[in-house]
Every structure is written in structure tokens, then in C-alpha cells.
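Below you'll find only one chain, the form predicted alone, shown as C-alpha cells.
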Amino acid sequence: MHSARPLRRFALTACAVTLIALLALPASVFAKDPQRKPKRLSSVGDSITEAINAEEFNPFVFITPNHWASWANGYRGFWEWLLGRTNVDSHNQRITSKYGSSGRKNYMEALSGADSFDLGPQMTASVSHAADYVTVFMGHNDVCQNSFADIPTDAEFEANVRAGFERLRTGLPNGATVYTAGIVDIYKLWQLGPQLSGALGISCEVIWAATLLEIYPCSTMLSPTNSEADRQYTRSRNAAFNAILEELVAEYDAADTHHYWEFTDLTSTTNFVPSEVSPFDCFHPSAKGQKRLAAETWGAGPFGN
């Protein structure tokens, strides 16, 4: 009579091998939690998301938020209609149109001047708001510095983004979506310079010369003393940061079964035209630029279909 022990040992070994193989599989193989409707929108970012100087400008306040014109959080009510402000058809507006107004919340965490070091606090606010949908559009101020030495290293930028993503991963409701947009190619803005005019018809190239006094942003790209090699170096940092964003989003989406992570490079490859740049500061998107950002990022995003 043969012993059953070898058979049992074989069965146990086979089960162990199967379990190890399953554990080694990426989380993306397993079903994610059901995706939540994007009723509670929270937008992380910088002055672009705040729609600085997009349509109206206060000469006594160089940085003038135009929140109604934000690609992410923009809105249009009675006063916006009465004053003839641009309807940018933002993500916020599109969510209401598609999913209704019941339970809607619209939180802007973005702040002018913010960079990747500010991701943690902003994303903590997203968590505190129990956001279903978080948009991330950050990194322009990492690229735009007063000196090349001030641009973060790849390791610093990745650490900042990862720390912020961890706060979202561990704090957002299951089924929430995080949508990250690539940093705009600032070099293309510089290329538009000869076609742009700022306030009072002053050439934007003249306005950009204020970078020499460090009273205008982005000396690392816009300073008139930069060589082409200088600008290409800054552009390479721009591209490197976008690659890090895309890689981290793919990593988190593969490993996190509780949340949805998406990335779009449309914002970094778009060729803006002069009318899509603010006529007040020659730097931020105009209301038309914001409207384009809203349409393109929504169409490429998780809820655009």
C-alpha cells in the first residue's frame, strides 16, 4: 500500500508555488474597486490652475486669480454671464453637466507660486475633502527658477511627487481617481515671444527682460541673456520631470487596486497660439488657453468618454 504523504506534500507544494506566483503578479491583474463618480473635485497645482491673469488683471496686484476661468475648477454663474466673462467649460462644469449637481463639491487647492515641494500640503487638503477626483498640474515652478542651480534634481522632484502620491493613495476614498497632466513645454512659450504683445502693446520680449531683476518668473527660460544651450538645458529638465510624472503614475496605477491613476502628455505637447497666452503677463494661459486646456484634458481623461 502506497503512502499518501508524497501526494499531500506535492499538493501543498503546488499550492505554495501558486500562491507565490499570484503574489508576484502586479495589482493591475486584480480587479480595482468600482470607480467613483467625480462628484467631489479637488485640483492640485500652481498659478495655471488658479487661472492667473487669464482674462482680467488688477494693475495693483500683478498676480490676479481668475478662478472662473480655471481649466479645472472654472464656473459660470449669473455674474460671469452678466460681465461677459469667458465660459471655459471646465472639468467642474463638465462634471455637473454629465453627473448632475447633487453632491457636487469643487475644491481648488492650487496656489500661485507652488512647486513640487507643495504637493504634500495640497494633496493633504484633497484627502481632507474626501475627493473623488483629483487633478494634478504641477511642476512649472520647478522648471521656472531664477537660476539653473535652483531647479530640483530628478531625485528631489521624484521624492516630492511620490510623497504627495502616497498621501493620496493612503487617504482618498476607495474608487477615487487621480489625473495628472504633464508640465507645459515652456520652450514653446519662449518661441512665441516675437508674436506676443503684453499690456499697453509692449513686446513680451521686453517684459521678459524683467527676469534680469528677478521680478518676473522663469529666468531659466525667458532671460534675454540665456544662450540656446541654456534654454535647451531647461527644456531637458522640463522633459525629465514629465517622464518622472508619467512613470510614477504608471507605477501607482499598477500597484494600487483601490484607486485609478491616469496621465496625459497633451498639456506638454500642445502648441499654443498667441491668443491663448495672457495679454497681461505674457506667461500664463489666457481664457482661450484655459478653455483649450479644459477641452483637451477632459477629452483625454478618465471621464471624457
Contents of the next structure:
Amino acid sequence: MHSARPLRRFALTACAVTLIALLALPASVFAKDPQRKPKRLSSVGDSITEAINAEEFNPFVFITPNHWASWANGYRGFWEWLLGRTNVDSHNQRITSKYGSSGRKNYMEALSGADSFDLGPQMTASVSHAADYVTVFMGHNDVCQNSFADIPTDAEFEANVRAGFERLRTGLPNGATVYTAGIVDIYKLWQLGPQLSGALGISCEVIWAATLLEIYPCSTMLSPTNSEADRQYTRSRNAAFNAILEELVAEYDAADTHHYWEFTDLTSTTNFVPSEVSPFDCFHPSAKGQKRLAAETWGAGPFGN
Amino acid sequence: MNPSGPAKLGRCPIPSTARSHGAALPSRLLPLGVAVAHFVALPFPALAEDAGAARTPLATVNGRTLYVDEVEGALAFRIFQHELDIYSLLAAEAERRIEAEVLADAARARGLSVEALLAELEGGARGDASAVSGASPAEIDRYLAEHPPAPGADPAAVRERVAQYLTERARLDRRIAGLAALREAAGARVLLAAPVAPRTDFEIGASPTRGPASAPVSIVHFASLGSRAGARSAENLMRLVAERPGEIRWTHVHLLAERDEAGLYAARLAVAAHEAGRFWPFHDAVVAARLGPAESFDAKRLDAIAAQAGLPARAIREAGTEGGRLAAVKADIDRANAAGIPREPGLFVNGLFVSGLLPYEELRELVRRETRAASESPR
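Same protein, different condition: the form predicted alone was shown, now please give the form predicted in complex with its partner chain.
Full assembly next; the chain just shown is listed first.
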């Protein structure tokens, strides 16, 4: 009996110390719900996620979705086998390889031409699909505008992203993961134009001149009337938006105990080479470029290891 | 100064005579030609040593050595695409190093840090980047007059965006001009030359071909018989052949578009037509139908065209069965992919790749140049 007192005192002290330590920790360290397997994939994004003109091009449509070649949702079926299409080994394919095909869903909310103002509707669709893995690759069309006056301010871009993230935070099932990729440095894509021109039976300059008629997007980078300072300005907006994305993801991951939020800047720091750019529009990633995006983002992402 | 001119990425050059079909020396005879030339010029032991040193062995089979130059002609366009990637990486790295070195040298010469030098460049004549003022209301008005905002846009937000753009652009203009001046003073420039598009020695094999074997221009047409783009490209070739009789040898290779059901069925029928010696009548009838008024272009219609082109009914039935002629179509697609053709319609004109969407006038000019070159080259 006498010997039990020090033991009781020790136990009480240990409990008190543990309690204080737990209270002192940020909520995210101990209170995250178990992470769900990424069986239900939902991609939010724009023409890059739609793999526009990546490997196939219809000259009568001009903007040709190549969904099989999407870094996020890409797949392989009879036509891809027959035509010898590039196996991009997308997130969708890698999820099936790693976690099996049972319960798999592959939703593409991404739409060509979408920008941060479309995050709300696309993320609402992700919520309605009860996604447990949402990829976000958006902002290229915020930077790529018909006029410099159309590029959103930092405050506008942040408000759009925050509103979209709120929909995910309040609507996704607990344990879901949101993986945001930085906007591609579109200046680097523009730089490759002269190397592609004349080499592959196309003239990038002629294609890009269509921006003057607003037939082709991204006048703020591709217009032949742009000065180098114009392009550098657009690039600086690109970098500013990426900084906002990274900060917001960190903020949500720290505060949201029910979901996992990750960001990668690999997409924005990638130095593309000519074969990784569409030979049809000299701008979007080619299937080979999509394959690289898939490999790098998966490797750096929440389910890569 | 670079005394040897622009540096080039290395690859065994393919003599142009080996690449152009028709009047040119067939590529498989090229090694023999090279060997004969050496035999004439050198004593026999030297021939063996020199030939071995000059050629890169690729593989050996049954004691026979396969050399790189024996296969790279067929892969020339794909190899070129890789060379372009290497060139791009090197050129980008060269630009990065030039800028870093130019800035470091200039900063050292002025006793400044690189950051201080950049601030000086951005500050322009005043030399103080922080003193740069924002765009004036008049400048913003002028920009908006030239670039009217989208209807419904918030005027205050638009003015804020334009002000940011004009202010930043002014700063960037000064930085770019300053850097350009430093580069010029340093004599900085990239010496590496971009690789030149090659001629591919595409193996025609048993593909359907028309036009004289001695024609100075060989055109390989990679196209779908189901696509309008492929039909337009074929129409251009028909026009060329009519305008320049005897000058063109035309080979067709099947290449389809994604989910091109009509193209796949037409290709199966075309394989059957080729076996029956009726490929070109079928080909021309399909192209004419595809260019005609937009109407259903399905299996039923293609069957009717095949029958009119003289295909036996049994061959038509077989083409429609599961797997019928699919392997032959797939083999064509694989050959096109192996040659690096990015999409249909595409062309090799004497081994030079051009898009099948090339305007007719440009295609005709290319063929004229090739014909002229063939007539001027020694036979």
C-alpha cells in the first residue's frame, strides 16, 4: 500500500504531461482522419488536363481533346492499342495498378478554356462524385488571356481558389486528398516555338498569329505583337499565382483535420523539350509531355511512394 | 569568332542520293558503293581497317555485322526529333549561363552585387528601381482605348489590372534592354546550330504504289481513307500527279485517327482491294465520296463503293469480319509510328516530312524543287 503512492503520483504526472503536450500540438498532427485510397479520382483543370492536341488533332475542330493522353485521367483501350498511342501511365492508370480496379471511378471535371473562375463549378462536381482524390491543375487560362487587362489580380485569383477549396473542404468525404499542381511556366512553352517551326511541317508563328483574331487563346503570351517585356509580365503573373496556390494549400492542410492537401511545383519548374510540346499547336503538352507530367506529379504526390 | 562555323549535333549523315527514291541509289546498295570507293582508293588491308573504323557496329548475327548507318536512314525523322530535344536543352542551358556570366562580370566590374546591378538596370536612367512610379491615369486610358475590356467587366478591377501591367512592363522593358546591352558588350551568343530536318529512307515494301518507279519524286502518303483531312490531302496529290505526269511515285500507307471507325473499315476494305489488284480504283472512289456532300459515310456505303471498284463480294464480306485484315492495317500504323509520323495525313516527299495539311501551292513548290534537284544531280 505504501509502495503504491509513488506509482500513482508518477502515473498522474505522466498523464498531465501527455495532456499538455497534446494540447500544445497543432490539430493537424494528430487529428487527421485516415487517408482514403484514391479510388474515386476527379480531375479539376483546363485544356492541359483534357490533353488537348496532345497526340491527335482534327483540323476542322482545332481544339481536339485527347483524353486517353491526360496526365490525370489517361487510359488505354482498343483504339490506343491499334494506333500505337503513347501510354502516358496517368494517375488513373497508376491508381488501378496500385490499388486494383474494384470501386474505381475516373471523373474528368476539367474543361478546355476553364480558369480560376470555374474552380467552383468543377469542384462542386468533384464533391457530387464523392471523390476521394482530387487533382487540381488550374490557372493557365488566368495567365493566358486575350488582353493583359483580363489577367486577374492576386486578390481575385486567391478569392477564386479559396472559394473552390472551401467547397472541397466542406463537401469531400473525410480522408480525401486534394493534390494541387503548380501552373506550367508557359513562357518556356513559348520559347520552344521557333525550334518546332519548320522542323515538323508546321509554322508555330502562323498558328499563334490566330491569337490576333482570338481564334487561338493566350494572346498574353503568344501574340506576335507582344514585346519581350509583355511576355515577361505574363510570366511574372504565372509565378505570383503559383505562390498563391502553394500558400493556400499549406494553409488548408494545416487547418483541415479531415482532408489531406498537397502541392507540387514540379509542373511549373519543368523544362519542356520540343518533343514534349504538341506538334499541332506548338503550345499544349504533347502525349510525351503528358507522360512526363504524370510521372513527375505521381512520384512527388501523396500516393507515389 | 568560331572558325569552324556553327557547331552541329553529330549524326552519321545519310547521302542524299541514298534517300531519294526513283533516280537515287537504293539505300541498301550504299554500303557496297562505299566499299567499292575505298577499294579503288586504298590498298586492300587498309580498306578493311578503315571501313571498320568509319562505321559504327550496331549488332552481330551469324557472324555478320549490322552497322548503324544501315538502319538509321529508316529512323532518320525520329532520330531528328531526339536531336532537336538535345539541341533545345543545350541552347536553353547556354542562354542561362550567358545571362549569369554576363551579369556576374558586369557586377564585378562595377563593384556591385548582381542584385544591385539588376536594380540599377530596372531603375533606368535614374538608377533607382524603387523610385519607379505607377502608370498614370492617361496611360491607363490610352491602353483601354486600344484594348477595350470585355463587356460586363468591373471598370475598377480592369483599371487596377492595367495599372499593374503598365507599371511592371516599364520595369521589365528597362531590365531587358539593360541585359541586351550587357550581352552585346560581352559578345555573347549561342554558337550551337539547330539540327536540320533529315530525309527518311522509308521502306515501301508491299504497300500500294502508283507512278513510274523511275519518277524523280517519291511521295509516301500516310492517311486515313475515312477522314476529310486525309481525303483533301489525297486530292492535292491527285492534282499534283495530273499537273506533273511521270514525275511522282505515290505510295499509300494506312494511318488512322482516334476512333476513326469509318477509316478502319475503309482500310480493311483497301487491304482486300490491294490483294485483288483494285486498290487505286477503290482509293480514288473513297476519296471522291469523302470529299462529296456530307452524308453518311458508313460500312454500307463503303461496301457499295468497294463493289463498284470491282472488289469481289467474298472479299468485301471477309473485310467486315472480326479481325479481318486488322493485322495488315495495324502493321501499316506501326510502320508510320516507327517512322515518327505525328498524325494523318502526313507525307514523306523524297524522305522529307511535311504535314498533309500543307497548302497545295507549298506542296507543289516542294515537288518542283525536288524534281529540279533530281535533274541536276549526277546519276
